[in-house]
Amino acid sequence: MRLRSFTAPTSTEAMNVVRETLGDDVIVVATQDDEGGGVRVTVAIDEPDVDPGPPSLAMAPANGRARGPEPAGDIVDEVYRNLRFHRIPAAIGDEVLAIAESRRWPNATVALGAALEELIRFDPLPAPGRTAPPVMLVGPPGAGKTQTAAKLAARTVMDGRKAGLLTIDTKRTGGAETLAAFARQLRIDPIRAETPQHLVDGLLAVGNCDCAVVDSAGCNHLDIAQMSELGRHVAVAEIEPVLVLPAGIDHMEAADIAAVFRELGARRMIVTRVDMSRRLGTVLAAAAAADLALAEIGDTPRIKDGLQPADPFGLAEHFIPTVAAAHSQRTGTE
């Protein structure tokens, strides 16, 4: 289905507008006040049930954000068209869609921003300092939890400040050797907790620094013994589990994925391979499902500011590109 507006001074002149112009099988999505004056009458209109591929790049400007007005019938047309591009789940896109056509927007990014701003909660890890507590990055296997904790010491090293990296990633052949390879790069030495008391110990040991993070072994969300092993390890300490968890998978599995580290105790989330993946459905599927507030999105592989802070506006441009998006991903530029 795809959505229409029509604009008439009155309700009965506007839905004579709509039976004219579609016939009668339309259904009447909302009706309202025109800011213009008159009345506004959105109905969807029947179409196959086909991929329609992605957005297309000729409806968005050159110059990133700064898009000029667009009529408010074709802005929720575009936000609809990216919803289901993007495989929403039918429950968000209703409420999305209910807001951008609640007044007028300058353009569908900025709608669809607005809607995410309300709809879903944004909690970026906090600046590199001594009162945030460690966090512990925890998710299925494959999530890219290592690679991300590299980037937030990274990030840390950067900004002239002290981190620590930790591992309970030792049964696994690799685990912590590839979070050490990493670690050399920013002349860190990653402590091993082999057990929850060898972590308490790690922790003491990096008390001093601005930023501590634990890397953790992928685990099985349905797998009862690894979730309650993790489990002890959360609990030893006051540390905060992070879920990561990668876009482009079944938002259905998201969605189970992040409830059961929810009752773990994790309460954001960092969302990786966001360059890779071309339907976002994942993001808002968990966070919605689970009550988990975007944390960090991973959007590229570069250990280097390899993560951004998630913001609402920030994420709907994801789920919209815009021409200077698209080219920078095509040559590689910045």
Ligand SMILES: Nc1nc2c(ncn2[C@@H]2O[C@H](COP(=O)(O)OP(=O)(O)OP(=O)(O)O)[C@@H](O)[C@H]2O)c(=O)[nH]1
The other form holds:
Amino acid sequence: MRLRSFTAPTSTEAMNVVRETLGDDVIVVATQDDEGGGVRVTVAIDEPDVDPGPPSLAMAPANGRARGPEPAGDIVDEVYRNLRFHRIPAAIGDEVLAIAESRRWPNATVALGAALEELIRFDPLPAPGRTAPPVMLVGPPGAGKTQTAAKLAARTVMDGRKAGLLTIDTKRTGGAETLAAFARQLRIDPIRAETPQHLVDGLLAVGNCDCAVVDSAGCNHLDIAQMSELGRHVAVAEIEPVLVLPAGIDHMEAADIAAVFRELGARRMIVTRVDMSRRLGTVLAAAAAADLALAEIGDTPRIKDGLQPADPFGLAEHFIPTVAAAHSQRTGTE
Ligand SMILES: Nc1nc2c(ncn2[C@@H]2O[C@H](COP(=O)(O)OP(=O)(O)OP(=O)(O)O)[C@@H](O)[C@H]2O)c(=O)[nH]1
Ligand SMILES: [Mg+2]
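Given the form predicted on its own above, I would also like to look at the protein as it appears in the form predicted in complex with the named molecule.
After this comes the whole thing, all chains and molecules, with the earlier chain placed first.
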């Protein structure tokens, strides 16, 4: 017996989807309001039991892209088990499964990657040297903004280009010093912008840099005064606010946070601490809820090579790690 959930605006519509997808030979085990809106119908399908527990190395494909075709039902099952394990919100999960079922994919990673490519936008930050407005990293306290600023600067410097760092995190004890400590390793002296006008001046001073990144203080998205203060800094010049959000937090909270930072002007997000989180539903929930494009993935505390430009198949491998990738994640070796 296997369980599957379908979400639609009404229970009648959800049942229609159930019948279209699985026929009449199903048992409805639950009908409930979905957290994301609409009604979720859960049905039992009369098939041999499938353990819905965490994906294990034994279940992982030996090599995400190179393995030959698996039976279509096995692939959909594997995608389904991973969606459940990662706590993917039902509404997105249903769409992913529909895509996984729509074609014969070589394996589950490719099926999930193809679904992510269709459902989520991917828009990495421009490579150094490409003309782009300065980026301001914004997000909740402790999300990884300062470390990400250092990672972006390091990527630019490693590429032989010039990076400029600024910070508006000047009121909090130690805020600016953390960035300065990272920046020293890169021989960069970050500019401390105490006021919006200082920020304008600072941005002019780094105008010749290939990549200018502004670090900001962590903001409570429910605190209007804090968000307004941040908004005043974003508005002073042509700056792109980019949300930084850690993986692994509750997916409904992540969606709320993303929606508030979208109001501030964020259109892209960087997900950090992917190496520390076994469940990545947050990533999809936040991106889908606020229509944010995934820009970069932080999957290491290291500054050097600390960010990977987000792409659907790379992300799918984080959801369904290959044996080799899982091994290297655990041991730090190739
Ligand atoms: N393992 C891991 N740790 C990370 C990653 N990104 C950030 N961290 C850690 O997360 C913690 C917080 O990172 P910060 O960059 O200081 O976070 P912040 O958003 O600037 O925090 P505030 O300025 O206090 O709001 C630090 O201990 C970082 O080393 C990552 O991708 N992986
Ligand atoms: Mg910081």
